[in-house]
Every structure is written in structure tokens, then in C-alpha cells.
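Take a look at this one chain, the form predicted alone, written out in C-alpha cells.
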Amino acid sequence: MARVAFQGERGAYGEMAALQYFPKARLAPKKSFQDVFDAAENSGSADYVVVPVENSIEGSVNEIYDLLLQTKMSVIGEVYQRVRHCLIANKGAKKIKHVYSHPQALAQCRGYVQKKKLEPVPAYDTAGAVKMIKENKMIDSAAIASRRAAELYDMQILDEGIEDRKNNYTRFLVLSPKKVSGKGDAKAGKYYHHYKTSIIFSVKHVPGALFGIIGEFAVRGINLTKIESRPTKETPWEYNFYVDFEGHVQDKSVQEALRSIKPKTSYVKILGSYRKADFR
């Protein structure tokens, strides 16, 4: 049975997502981000991990993308999440003044929190701050987190659906720590369009550059799906590129473009191919 971690307690939506993709596993909940990566890069205690990358609502998770940078495991798969938030309290709670989650999730319900007068506090985790207030018997406050979270904690759901914007999905990653290929299913060539690969890479400090690299994609008709920039918090204003495009390291084409960009950067690390998930 595969050990799989995640950041967050029983009940957050990473759990859901990592289920998602691993319906037997034996999960492992971690309090932070770097603590999911140590599980299986560094303890061994996990198998796979599953980590937030973006939310179609409020964007990337721009530490997920400085672990990337740093971690040697792969990226093998990816899981979209359906995010519906509920206000959820203690069972006969009733004049609710403060809302606790995490920052991600309190801003995904800002237009609800705002009209209902609640002033919010982060929190590390949604089902964290759901189990927080139960364990602490917090009677005026109330967490937002998944049905799933008030279901295990045996707590009361006072509204459903507060998020702003109803299309609310969130992007997993899937990384192991074993070596990959770069093979697998994707022998036949007729099976690389179901793939996404994603690369880091940071441009030399010269007019075009970034144009040029992306330009070597285009040409190739290669569909860039991502594009993400980060500090390299080693020289003041100088980025590294997170690029997700379609198609497996495998590839014909994917290989030349590959070999085009590398001399046009300073860096390039391929973090891996995997299939693309079903956008339910």
C-alpha cells in the first residue's frame, strides 16, 4: 500500500486530492509543505507526495514552486480538485464573529466573509482550523473548510458553497522520489498528446532571451499550458521560469526543443512527464 503525505490534517483538500489518485493509500498528514517533501526526499516515511501547485482562483502556490527547485524527486502525476468551502462550527454555535483557514481558502470567500461581517484569522490548514475550534470549544467562531472536514470532526455546517467564484479547482502535483524513465506508457508515439511535461529554467541576462526560449516551443507547435516566474534569490531581479507545456520528454519534437533551449539558458532542470488529469 503506497505511503502517500500531504500538508494539512485529516479532512483538507489535499487529503482529497492525494484519494483521489491514490484510493488505498495509508495517508500521512505533515504541517507544512517542507515537512510532505522531508517524508519522502529525506525520512523515507512516504512514498509519494501530493502538493498544491495553483488555484484557478487566487493562483500559483509560490513556495510549492521554490521547493520544486530545490527537491530531486519527480513529478509524476497531477490531480485536479474541486474546492467547495463550508462555514463549519461547533454544533449549537450560533452568533459566529471570527472565521479561521488557511490564507488560500480565506480569500477564495472574501465576498462572503466581508458581507457576513467576520473577521478572519489564518490558519495552517482548512480541517486544521476546523479541528481547532472543536478541541478548543471556540462557540463564536467557525473555520472554512471541506464537507469532508466537518463529517470527520463531527461538526456543524452552517452554509455551503461561500466560495466567490463557483469554478474553484485547485491543481495537485504528484512527485515521487524514485527515478523515472521518462518511458513508461508513453512507448507509442500516438499516446505523448495525453502527456504535460514541466521544466525549470532561468534566462541569460541578455534582450530576447525569454522570447527566444519560448519561441523554440511555439515553432514546434508545442502548447505551453503554464508559465510561472520566481526570484532566484541569488542576484536581485533575476527569475527562474516554470513552464508546463503538452507532450512527453519522449517525444520527437519535445527532445529538439529541449536541445534548442539549453544553450539560450543558464539553467534547466526537467521535473517530469506525466499524464494529464481529467479537469472534472
The other form holds:
Number of protein chains: 2
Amino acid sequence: MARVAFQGERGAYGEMAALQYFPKARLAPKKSFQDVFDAAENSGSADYVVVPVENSIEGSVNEIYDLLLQTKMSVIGEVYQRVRHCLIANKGAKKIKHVYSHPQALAQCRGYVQKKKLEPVPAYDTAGAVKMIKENKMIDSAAIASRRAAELYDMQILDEGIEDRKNNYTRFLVLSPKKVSGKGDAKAGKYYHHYKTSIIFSVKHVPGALFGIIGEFAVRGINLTKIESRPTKETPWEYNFYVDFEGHVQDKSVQEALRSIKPKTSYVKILGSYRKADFR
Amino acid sequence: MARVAFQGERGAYGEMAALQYFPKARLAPKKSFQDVFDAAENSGSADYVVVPVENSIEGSVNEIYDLLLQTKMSVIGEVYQRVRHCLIANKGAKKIKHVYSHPQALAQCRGYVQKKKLEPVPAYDTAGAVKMIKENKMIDSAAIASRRAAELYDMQILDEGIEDRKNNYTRFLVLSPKKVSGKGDAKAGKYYHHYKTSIIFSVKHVPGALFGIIGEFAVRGINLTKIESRPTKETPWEYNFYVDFEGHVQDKSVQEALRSIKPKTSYVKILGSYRKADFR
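Can you give me the structure for the form predicted in complex with a further copy of the same chain, which would complement the form predicted alone we have just seen?
Entire complex below, previous chain first.
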């Protein structure tokens, strides 16, 4: 049975995403994203990791992008997880004053929290906030987390679907320390639009550098689905670019594009090619 | 005297940035970024706002990008503020176990916090964390904030320069609800490289769309200094792009580029042109 690491307590959205991709996995909750990567890459206590890269409202998860730069693992898949937040409290709770959750979940329910005049308090994790208010028997506090978290900790759901915008999804990546087998990839080519490839590159700070690189994809009709920049951390205001595009590294046009960008970049890393997930 | 709003308590890095740009300002600390924008845009209680857009280690401040999309104010300047974190405690504090600060400051001192085996606890604000451990007389806790915060609250500095990487700077933007006067902009043109312009645009999700737009700047030799994407929030996985480039909206080549991208975008907003700040 595959052992899969995710960040957060049981009931976290990361756990739901992991179960979507690996319905029968043995799940390993980890405190931090660094711990998640370590579990598969260093200690060998997990076979796969499932980590959030982007939320449709709040944008990219910066820390994951930094970990992707360092990892030797390959991206082998993606999962979209619908985010539907609940206001969760102890049974018998009354006059809720404070609401605990991950800062991003608090931000996603900003309108609701303001309307109800609750004081938002940041916590490390959505499901972890539920666990905390339960263990500390806090009766004037609630947490924002998934229905699954409320059920796992046997708590009361005061309100459901409290996020400000309903089209709230998080995209997760699945990574493996093993080399990609290529199994199931035989159809790449004709069915290139069923696949995505994720890469990282950096460019020298010259006019037109990024333009020249994006052009190598554009002239081959390769659709970029995401472009993200992150500081290199070495030199202020120099960036690594994270690009996702349609197609598979086994496709001829992708191979040509990757060959063409090499002399225009100071660094290129191919994170992996994987089947596009259904967006549901 | 100019009234300038910033986010955080007295002693925040935002206050230091505001004082760098307006040495004699009357400073107005605000709890949230939304409150900062409201102070100048709605209540009229501030003439200018100074807000962080990007840190050289942690990357962009997502919430500010979302507020820039909505604001009617213009960007009139930028400031670089060096970030040098201190470990700050009550006088007589001992056996520090917990350390409170803004999640980004905790992330920037991750190595130090782990080495010292401190438990990181997220707070809303760096200087606010100092104020909190003082008011609650917490003797087994410390805060991470600026030297200025330690001095303002008359606290003890246990350690200084505890950030993992020394090239730690935050770039702040200065905004004003008044239309830009153009004063001091007469030199634009020949001295275009002394100026920067910030714009936001969105593109339809078609191959080559972003490429075509960046190309209009590249063919005119206009250097892009920053490109950032943020979800539109309306439709999942559609993005607004935030681009900074060298040059002034009064420059002929900039005017041509902006005219040329119009038919290729579904939305364009010019945030403003302003003098480049010294990077110190």
C-alpha cells in the first residue's frame, strides 16, 4: 500500500487531495511542508508526497515553489481539490468571538468573518485549528476547516460554505522520489493535450530574455498554463521562473522547445510530465 | 505635514520605509492592508500610503497585488527597506521557548529558530508581537522585529541580524489618491532608465497571448524588471499579470508599447510612473 505524506493534521484539505489520487493510501500527516518532502526524499518513510501549489483565489503557495527548486523528486501527477470551508465549534459552544485557522483560509472567508464580527486568529493548519479548540475546550472560539475535519474530531458544524467565493479550488502536485517510469505515457504525442510538463528556469536580467524563451514555446504552438516568478534568494530582484505547459517531454515539439531555451537560460530543471487532472 | 498610513504597529518595517520616503511625515499605523488603503482612498485620513509589494527572499505580498487591482490611487514612488531582524524579549526574560512574529519574518529566520529550538508562533505583525509579549509580560517568549521596535517599546535585544540570508530587502510602493502631477518628470525620455512604470493586464488563455504582449516591450528595448501573475478570482486558473518596466508613460516608446498591447489584452490598468529608488 502506497505511503503518502501531506501537510497538516488529519482532515486537512491535503489529506482529501491525497485520497483523491490514492484512494487506498496509508496517509502520513506532517507538520511542515519541509517534513513532507523529507519523508519521501530523506527518511524514506513515504513513497509519495501530495502538496498544494496554487489556490484559485489566493494564488501560489510560495514555500512549495522554493521546495520544488531543491527537490530531486519528480512531479508525477496533479489533483484539483474543491475547498469548501465550515465554521466548526465544540458542541455546546456559544457566543463565538474568535476564529482560528490557517491564514489563507481566514483570508478566503474574510467577508464572512467581518460580517459576523469574529476576531481572526492565524493557526498553522485548518484541521489543526479544529483539534486545538477541541483539546483546549474553547467554547467562545471556532475554527475554519473542512467538513471532514469536523467529522473526524466529532465537532459541531455551525455553518457551511462560508468562503467568500465559491469557485475555490486548490491544485496539488504529486511527487515521487523514483524516476518516472513512463508507464501510461505511450499515448503522448497525438494526445499531448492530455499531459502537462512543469519546468523551472532562470534568465539573466536583460531586455527580452524572458520574451525569447516564451517565444520558443509560442512558435511551436505549446500552450503555457501557468507562469510564476520567485526570487532566487541569492541576488535580490533576480528570479526563477516556474512554467507549466501542455505536452509531454517525450513529444518532439516539447523536446525541440527545451533544446532551444537551453542557451537562453542560466539554469533549467525539468520537474516532470504528468497526466492533466480533471477539474471538478 | 503629509499624513502617511502603513500597516502594523509603531516600529514596523513599513514605518521605517515610510520615514525613508517622507522623513517628516505624520505616521498613521493601521491594523490591516485594507485599512491602509481605506485611510487614503475612502476616509481621507491619510494623504499617502506606503505598502510592501515584494521581499527579496520571500517574494511578492499577494494581498497587496489584489488591493492594487481595485485601487483608484496612483503609484508615485518606491522605497527599498533593508530587513534586519532582532530577537527581542522583556528585560529579565529567561529560557525563551516561544518566538512570535509575522509568518514571513518567522520564515526568514527559519534556520536560526530551528537551531535555537524555539517554537515559532505566527502573529499579525513584527512590531505587534513585541508589543504583545511586553503587555502580557511573557518571560519565556521572544519576538522577531526591528531594532526600532525594540527601542520604541523599551525591550531587550537578545540577538541581532538573525535572518538566514543577509541580502534581505523589502520593496515598498508609495501611493497617492491624487492624480500624478508630473512634477519632476520633465526629464523622462532621455533619462527613461531613471523611471519605472507599473501596469496590470489580463489575457485570454490562448497559446502565445502573453508572448505577444511581452514582445511589444521587447522589440522596443523596454526592460521588464518584474512579472507577477495572480488569479483573477472570477474564473479559476485565469490570471492578471502585474508588470514593472523601465521607462515613463510620457516616453514615446512606452506609449507605443501600451497602445500595441491594448488589442491583445482583455484589461489594462496603468498604476503609475515613478522615479526608481536607490537600492541600499
